[in-house]
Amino acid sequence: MSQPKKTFNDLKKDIIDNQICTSCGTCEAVCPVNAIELKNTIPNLIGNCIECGICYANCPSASFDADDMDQKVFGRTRKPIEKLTGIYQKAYQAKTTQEDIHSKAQDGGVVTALLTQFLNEGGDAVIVADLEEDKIWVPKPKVAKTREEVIKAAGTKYTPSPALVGVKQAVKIEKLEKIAVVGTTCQMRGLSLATDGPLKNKKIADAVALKIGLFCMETFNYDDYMQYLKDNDVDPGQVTKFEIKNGRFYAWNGEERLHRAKLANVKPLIRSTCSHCTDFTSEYSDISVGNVGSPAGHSTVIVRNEKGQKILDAAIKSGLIEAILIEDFDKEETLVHKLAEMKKSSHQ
């Protein structure tokens, strides 16, 4: 006997009301009648629900089967050495060669350089996390079509930006046919459901040509985050970059350090939904990038499939990126593996 179909009412009861909604925007992106809209990062019903069940089936907090998705996305199950990192082919330490990218980017500038390569190869647009123009550090998805727009959006925001709302804008509204998407672990899971899940969206599946995942341990609640800064005599409007490195949280204004704190001090800011996530390395992307496991000024890059390898090779060949293999990655002894294990063990 088949299970009863779950609709937006169930999504609200099971996910939103239980505060495990990741604010990825997948439900809004896949709704066939555009009846769902995120308001202040929370999905709301703004039209007549036709009770199709597509929103629930595509929610990464509700309907995600990791083993099944391994098969659908990569065509195989993971090997024992991939239990912490997800399926991959190779791992690199890398950095961009472009100074204008490096000066704006979070670490090695690899994500921005890969997106630049994608656009140079004829991609229509890339979905990135930009900032609201008239608000302070409020992220928003951006359909970026030029190198300049991509560089402007570089840098980690640490609060949620609904990447899939950007996908909706690009695919459903602007009718773009070839896009790349950058996102955190939950966003990559939502996107993978939309492109490869049991109730996938064909338009999105056809348009998404590249998925770039970001390493992510957790994100902060925006209101609490801004209040924390003010309580510590930091004007959020003066901050040009936030950073988590070597067990410390930093706020910078250019080269001036405005704030430094132990990670324990910012733990209360973490969103409740993050306590349920066991994915550190964005396991369901084509290529994953993070700031741990490589020297300062570099990024760790995990290539997961041929799409990921092809874009990295092209960026290296065109002179946008320098990269060397991490030879001992398979030994599972890197900081990437340590943090991935920590997330899986503490969040299960």
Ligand SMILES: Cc1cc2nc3c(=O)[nH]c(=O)nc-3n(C[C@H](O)[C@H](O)[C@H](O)COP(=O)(O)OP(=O)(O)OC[C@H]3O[C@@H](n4cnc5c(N)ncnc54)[C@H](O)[C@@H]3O)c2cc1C
Contents of the next structure:
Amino acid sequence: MSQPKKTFNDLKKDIIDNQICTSCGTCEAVCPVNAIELKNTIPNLIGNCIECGICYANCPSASFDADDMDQKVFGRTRKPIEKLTGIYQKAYQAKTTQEDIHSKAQDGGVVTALLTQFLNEGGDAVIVADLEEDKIWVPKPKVAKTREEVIKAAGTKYTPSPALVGVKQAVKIEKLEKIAVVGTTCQMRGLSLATDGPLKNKKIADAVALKIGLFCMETFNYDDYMQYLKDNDVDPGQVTKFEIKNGRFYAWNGEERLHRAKLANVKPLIRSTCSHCTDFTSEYSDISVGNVGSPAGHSTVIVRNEKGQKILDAAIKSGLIEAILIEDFDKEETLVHKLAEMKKSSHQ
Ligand SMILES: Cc1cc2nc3c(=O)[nH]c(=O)nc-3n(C[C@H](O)[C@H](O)[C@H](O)COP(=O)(O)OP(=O)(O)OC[C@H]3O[C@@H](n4cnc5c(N)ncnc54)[C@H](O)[C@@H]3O)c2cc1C
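Having displayed the form predicted alone, please output the structure of the form predicted together with this ligand.
To see the whole picture, the full complex is given below, headed by that same chain.
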């Protein structure tokens, strides 16, 4: 006998009320009757639920089978050396050559440079995390169509930006046909359910031409984050960049360091949902980018499939990116492997 479908009521009970919603926005993006909307990053029912079960089936906190998804996205199972990193082809250390990108970017500016390459190749838009105009450090998904818009959204926001709400805007509302999406691990998992999962969304699957995943250990709760800054006499309105590096949390205004703390001090800001995530490197993307394992001002890049290799090669060829191969990545001894192992073993 088949199981009854799990609907938005179950999503509310199992995921939202249990505080394991990642705020990726996938439920809003895939709802066929547009009955779900995120308010303050939490999904709400705003219309009549037709009990189709699509939101629950596409929720990365509810329905994610990693082995099945490896097969669906990459067409094979993991080799033993891919246990910690997810399926990949090669890894690089890279940075952009474009000073206007590098100066605004978090690390090597590789993500922004790849997105620029995607637009140059005729992509309609890229989904990035910009900031709300009238709120301090509140991320919002942006359907960026120009190089300037992409550069404006460069840099890391440590609170969630529901990337899939941007996908909905681009695909369902603006009817765009070729988009790239950048996002954290949970967002890439939600997106992969929407493009390749058992109840996938054909329009989204057809439109998403490139997935760029970010390495991610955790995200912060916005209210706790702002309170922490206040308690430490940091005016978030003055901060141009937040950074987590070498076991420290920093706030910068240009070159001026406004705050430095041990990571243990910011641990209480981590959202409870992150403690269930076992994916450090955004295993379900075409190409993943982070900073660990590379010198300051550079990015570590994991190419997972042909699509990822093609966009990186094109960006190198057009002079946007410089990259060198990380020869010993297969030895599984890099900092990326160490942190990926830490996340898998400490989270469940
Ligand atoms: C919440 C979070 C935690 C991270 N934790 C780690 C970590 O532990 N270790 C590590 O090595 N790397 C981590 N990263 C990745 C790192 O901060 C950089 O994003 C990465 O190195 C790429 O640098 P870049 O200079 O190429 O990116 P940039 O060229 O600056 O581009 C970054 C892109 O990411 C988008 N973005 C920023 N914030 C978000 C967000 N919250 N959600 C979705 N998209 C976003 C921006 O809009 C931009 O398009 C984290 C990123 C995030 C967002």
